[in-house]
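Below sits a lone chain in structure tokens, taken as the form predicted on its own.
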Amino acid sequence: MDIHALQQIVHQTRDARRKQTLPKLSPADRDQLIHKYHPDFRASAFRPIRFGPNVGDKTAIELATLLEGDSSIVDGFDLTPHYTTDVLVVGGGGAGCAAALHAHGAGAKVMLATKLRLGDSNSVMAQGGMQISVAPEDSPVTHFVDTLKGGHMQNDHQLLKVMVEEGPSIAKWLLSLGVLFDRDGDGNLHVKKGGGSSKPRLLTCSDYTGLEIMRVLKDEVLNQKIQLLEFCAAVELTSDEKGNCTGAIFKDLDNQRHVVVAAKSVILATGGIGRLHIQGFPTSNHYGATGDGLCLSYRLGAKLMHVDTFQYHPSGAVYPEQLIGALVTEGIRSEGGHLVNAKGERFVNELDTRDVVSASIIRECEEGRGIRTMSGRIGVWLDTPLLDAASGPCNRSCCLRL
């Protein structure tokens, strides 16, 4: 049967389909699906890291090589620093823009280093919001109960209390220095349903929350004067004779020429690893997601942390070709996008927590469920009744895959 086929088969079933209500997994399915059809549960995908912090630990064999691997810096290399700073930041996203502000609004000397343009990074892709319990019916404890669920109580306790305490600091932060944050009719603040959440607590721009955070952060770091090195990559921490960090040194990408940063501490917020292509997977990732702070950081000596599980989003366009890998965001599935299989059906509730519905995904693509395009890839529909609905017929169903 052809796609196009398959598409009548979801348009037809659309109306029963608007009446169903799917509840979410058991925690006793949760787990068995995920073992079975979850990318972290692939036993050939992973090996032991050989030496090093870690050594002995599995990890996925992407990143794993990557952490063997050697230094370009080689014996006799001149440290003399070429820059003296307070606090040094390497990488320009959300992350390391919002610690240069508040490194610089506690008096200290700060250098933001880069290796692509501030702000060119995977914060500018986000487009579906950001969870922060600030709705009235909503509290700090109970976003850290769902995170915790979501998490399989694997969660660093303490870290994602910080979060979700902090998380209205950092809203109101973000307002003060104008992002423009969707508001409801009366002025307060919009906040939709995510992704594994009891309580609606994203805070959303439109379908352009990282675009519109990273157009203020940026424009602040520049009005600050906080001083810039753009495109320079980071290709290794330097340190003392007790291994204490003390800088950083960085290949200038325009004249290939290295720079020596000297500094009193270092902070590291370089991204993910999205572009390894861990098992071989597209991926929505920033070009620039390719793990070079988990590199550095493991040379100089540090133990990495949940080296054996990643995050798949479950949503990302394989169809049509020249869209393979491209984020469709968590909000169309929030305001009422189904997950449909070849049959017409829906098979796992939109709104469980990411793992679930990527496995839910993948079970569905390799039971002979999923959807075949023309170039032979394997997905399920991604179908809006109830978004159209609201705004008229649309034929736009997309097939998905991780």
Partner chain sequence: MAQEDSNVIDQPEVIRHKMVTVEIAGKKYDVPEGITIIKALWYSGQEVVRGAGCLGGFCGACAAYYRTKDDPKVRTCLACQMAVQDGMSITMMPPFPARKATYDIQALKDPKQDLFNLYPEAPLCRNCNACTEACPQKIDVREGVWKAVFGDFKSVSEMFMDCVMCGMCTPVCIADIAPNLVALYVSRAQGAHFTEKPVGLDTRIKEIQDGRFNDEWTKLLKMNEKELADHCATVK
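For comparison with the form predicted on its own, please write out the form predicted together with its partner chain.
Here you get just the chain by itself.
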């Protein structure tokens, strides 16, 4: 059947689907589904790491190969620093800018080095919103519990507690810098309902949350005159005899020269690994998201956590070709967008956790209920009747983040 005939089925079944409510999966059903269809459980895509702190741990072949790679720095390299600083921040996304501004605010001499331009990152694309428990009926404890559930109870409790408890102060800090979060009529922060959370908790800046936050953070880094090294990729960390990190070696991408920076502390904020295209999946990640920080720290002896799990975002475009991997925000599903297979059926509660939604999309595609697009890729429909937009097929999963 050609794609236009398949599209008719979507139109014909819309009204019936609208009346349907699909339950979220029970923990047992969820585990079964995920073990069978989630890419993290595809054994052939994983292998043990051969050496280093995570020796024997299984991870995606692409990452294992990178972790075991040779250093590009040759013996006899001149380690005389070109710059000396208190705090060296590697990475110019949200985490890097926030770290640099806080360290600078606390009186440290800070240098921020980043592979592309300042702010060219995943953070600038995170438009869906940011979870912070600000609503009266919500609390950091509830936020903690929801996140644990989403993380299959694997989260580091201490780290998670810090994040949910400091969230509100970070929102206040961003507001003081001029970030325009959406408001309710009474001036309070407006919260939206996001996937996998029991309370509305998403702070947004219309549909441009990440863009707005990054515009402001970048501007603030420039206003504070924090020393910048742009188009400089960290290629190795340096250490003393005890193995403590003492700085980093960068490669200036404009002139291919090395730059050595000595620092009392180094903060790695190099973001995710989507551009490794693990298991051949398309990605919504930015150009530089190649997991550099993981390799840099691994070579200095750091043990990595959760190397066997990657996040696959459920909704990314598979058609048209120039939008491959482009993210379709969760918001479309929370506002009533339906995931629909070739038979015109919904097959999952669209607001279940991402792993469940991703795994069930893959199930539909693997069991022959997917739609083949004009360019030959398989996906399912994301039907957006309530948004009144034309329906487009949507990828099984596309976005990888760590």
